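In structure tokens, one chain follows: the form predicted on its own.
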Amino acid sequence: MRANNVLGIIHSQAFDSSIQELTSVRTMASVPFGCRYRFIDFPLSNMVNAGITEVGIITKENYQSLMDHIGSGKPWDLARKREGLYILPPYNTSAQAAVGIRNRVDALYSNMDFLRHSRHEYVVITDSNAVYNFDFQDLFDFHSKQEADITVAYKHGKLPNLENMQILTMDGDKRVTEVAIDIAEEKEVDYAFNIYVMRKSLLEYLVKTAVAHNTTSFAKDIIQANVDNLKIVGYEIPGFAEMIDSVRTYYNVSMELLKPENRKALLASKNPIVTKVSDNVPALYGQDCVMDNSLVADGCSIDGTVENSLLFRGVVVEKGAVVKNSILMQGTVISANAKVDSIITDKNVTITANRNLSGDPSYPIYFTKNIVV
């Protein structure tokens, strides 16, 4: 099973409600992360790095910023005459017209023509609320070696606080023998990372069957319901991989990038995470600025103090300003002598002079897009 025989499907808006502060004006897939990336960059780059040449991105609303970011798909070498990158906007069948797109099953069913017309034999399905970097070809090889019907990528750790999260029980051969859903569990478990591999024909059959029986949950009615009927196996994701389930988790995972080993595993591996190219001047550091353990994107201007923080493109920290333990998105201005600690600013936020704003790493303060404080 080679990646060039696999169709990629990315759900761009699964779990939008988990970080409503950041997704009120954009999809989950287009949420900024790591100074210069968007969440969509991670599943898309992992697919392309393995050799996938056709990817469909399912979306339903607020997808203008997503379209602006991915454009024709050229940064990922997906601007092609044949195959390439497709945005799959809402399209309701007659059966869905009254209620709209409700869930993954509806979303896949509404794009059945796209699936049917693809020449690829297999499909890999992912969400956009996670960051990871591993070789998808290893996942596909595992699927083939196991002669599996469905392969579910999973991670061992604390269960994210998200709807329909699957806890997997597996035997010694990694075959899934039981799937528990929406179970409160404090200890570490093997949980599905919402990355699935299967034959395209099988996906079409399962989705059509679910719709015909008016069953709507991909996790419950396709995965859990077929544990005994299909060979479902688990593939453990190697390396640094985290799922975002809240603004607090977004903050914590972002701060993990300040550790060199995590940054290297996620962003500096042999398989690069590609993003939209933005030609900016290098960051400008003033003569008296102080920098400590921070990530700074190009186009920034730093004349104050920055500690343990992530600064996106075009951030300005004026003289006398102090930034600690914070995430400042594109175009943020921290004016002279202002002090901020443990905050997240969306794009184009201005913190005026002499302000003192402080959250806590366990509860960072979020400032919405385009406001002046």
Contents of the next structure:
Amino acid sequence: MRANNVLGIIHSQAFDSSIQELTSVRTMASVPFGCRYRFIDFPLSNMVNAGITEVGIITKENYQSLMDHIGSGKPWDLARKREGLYILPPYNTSAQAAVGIRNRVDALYSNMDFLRHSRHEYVVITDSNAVYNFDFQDLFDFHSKQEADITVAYKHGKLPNLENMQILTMDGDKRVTEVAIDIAEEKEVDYAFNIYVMRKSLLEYLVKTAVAHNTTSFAKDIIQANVDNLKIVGYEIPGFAEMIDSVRTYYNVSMELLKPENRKALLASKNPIVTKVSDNVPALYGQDCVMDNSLVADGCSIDGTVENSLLFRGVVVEKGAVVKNSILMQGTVISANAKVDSIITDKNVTITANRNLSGDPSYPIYFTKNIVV
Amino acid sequence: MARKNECIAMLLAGGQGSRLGILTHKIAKPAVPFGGKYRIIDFPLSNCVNSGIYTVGVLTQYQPLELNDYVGNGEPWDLDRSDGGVHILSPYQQIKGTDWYKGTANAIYQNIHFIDKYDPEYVVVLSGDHIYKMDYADMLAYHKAQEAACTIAMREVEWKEASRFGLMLVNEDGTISEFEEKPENPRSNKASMGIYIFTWSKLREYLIADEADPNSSNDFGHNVIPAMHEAGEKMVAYQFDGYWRDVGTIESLWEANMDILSPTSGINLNDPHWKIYARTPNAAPQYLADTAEIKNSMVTEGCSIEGTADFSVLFPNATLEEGANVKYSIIMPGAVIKKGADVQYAIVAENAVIGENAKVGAGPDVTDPDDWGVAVIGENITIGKGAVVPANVMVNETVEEGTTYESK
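Next block, the form predicted in complex with its partner chain, ref. the form predicted on its own:
The complete assembly is shown below, putting the previous chain first.
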């Protein structure tokens, strides 16, 4: 099957509460990451790079910043007359009105019309709390070759600390023989990365059936319950792929980008991760600036010392200021002679002159949007 | 029929820019990269939209491919519009034959029907080789208040430089009494900036008359403006004191790039109220390694810096390897400066590669001041390992490993 026969569906809200600090003012999909991106850029770019031409983004609440980022879909070439990008706002059927959208099954069910109207035969469904860059066409080819009903992309590693995580047991042909959910597991396992491929008609059937039986969990009632009835196979994600399950993981994965090999795999590969363009000026490095192992976006103005840090667009580091091991989001100002270590600042935070703030790399301090310290 | 526009702009972008040498072998001058992420044409285009002019005709002729690509549908400047927007206007075939644009005035003449479509009262005529931020709305207000047929933006230049410019003798009421084109003994230091506002009905008349004159070279400066002046039309000068640079030569292009690194030069690109828009490539954040040393420089996304940069402008995806040393230089998109290479007072064009330990350019202090100039390495050119390129040359061929380039 070709990617141009696949409809992309992105859940923009799943696991919002796992990084509450970052999602208090936005939905998971619009959490800033890697100096200039938002989480949504990763599933969206992977889809578009493979040749997908129609993507629906399911939203639940707090999605203003997501809409602002996505716009018409132009940066991803998804502003089209035929197909393109659809933001799917919450739409409750009367039966659900009382409870709202509680889970993935509800979310898909309430967008059944969108699914039905798409001309594509297949769907790929993703979340937006992970960063990765691999060729979705390989995933689709694998699905075809295996003659699978459902393909689940998985990763081998330590289980993220999130609800409904599926640990997969597979046979030699990658067929999933068992799915264990929410098991506390310390050792490395094969866990589902919440990227699924299947026929659209199958998805429609499974969701309708789940709703008819008043079952609500995509992981339990759609995947786990059908291990024996359907051919479910696992596809191991190649390259750099990380799921964010906490602010600490967010910090650690961000810091991984300072390694050239990770940056190359995730951001500078031949398949670029595309984001909304900005009209910032290039970064300006002043007379007294000292830079050491850091990533910087356009629009920054740096006259202090920056070490092992990620600076988003428009960050200002004034003279005498020292920034170490930190993530400073868009518009953060570190005033003269302030010293910060192991902090995460949300957008437009100002650290006033001569302050001395430090967390620990294992427990970075987070500063919420727009505050002045 | 398009909606009536009070004022539209026509941007003359067809010139070769031959004084920029190898930088404009394959691209038109307005498409030459400038200031880290911009191209020269971003300045007039951004000025237009910031001034509220949303219909812009871009007249192209010389090597238009890259320029056409760059302007595209005008989306980066908000000029992708249903009504108006940016239009690339190239010479075209007509029943009576095919004409290239014979001169600046002829270029506008050939597009009279384009202008008529918008039925404007006024037309701004701009050129694509100046770096400046200017509110054309203010100039238009002046033009209207003066009830002029033609308003010419003017700035006072230093007397010793005045003879390089088209000069104007200006009366106290702002009207122009006389023009002098690059005179040996200037009587004025008020230079034309090549920015004009015309009352369209007047200009239209003179363009048609100019076209009918077989002896005319169909140029604004040489023919149309003198003709209007002689006929007694009201010509006024509009004084502009802000930053303005003609970047038509290697030296001025280099200087204007250095200006943006200086907080006191008068050009501030980081002004939220007067943004300069550009078509920005999608690139990863810039990386500064632990070996990087960077000062007084501007760096754009996609760059990877392990070496040293001082007073330099680095465009997207430029690479400075460990031990590379770049000073007072402009490194255009995708160029690579290999380990230990030394680049000073140079312009390295797109995707050029400076080999390990090569030396390119030299400062005015180490060269005979009369021979000094910026060294230019052309697009896609490779300078071999350990090769030497002196100051004041343009290199448009491979320089082999270990050799010293001599200009022919």
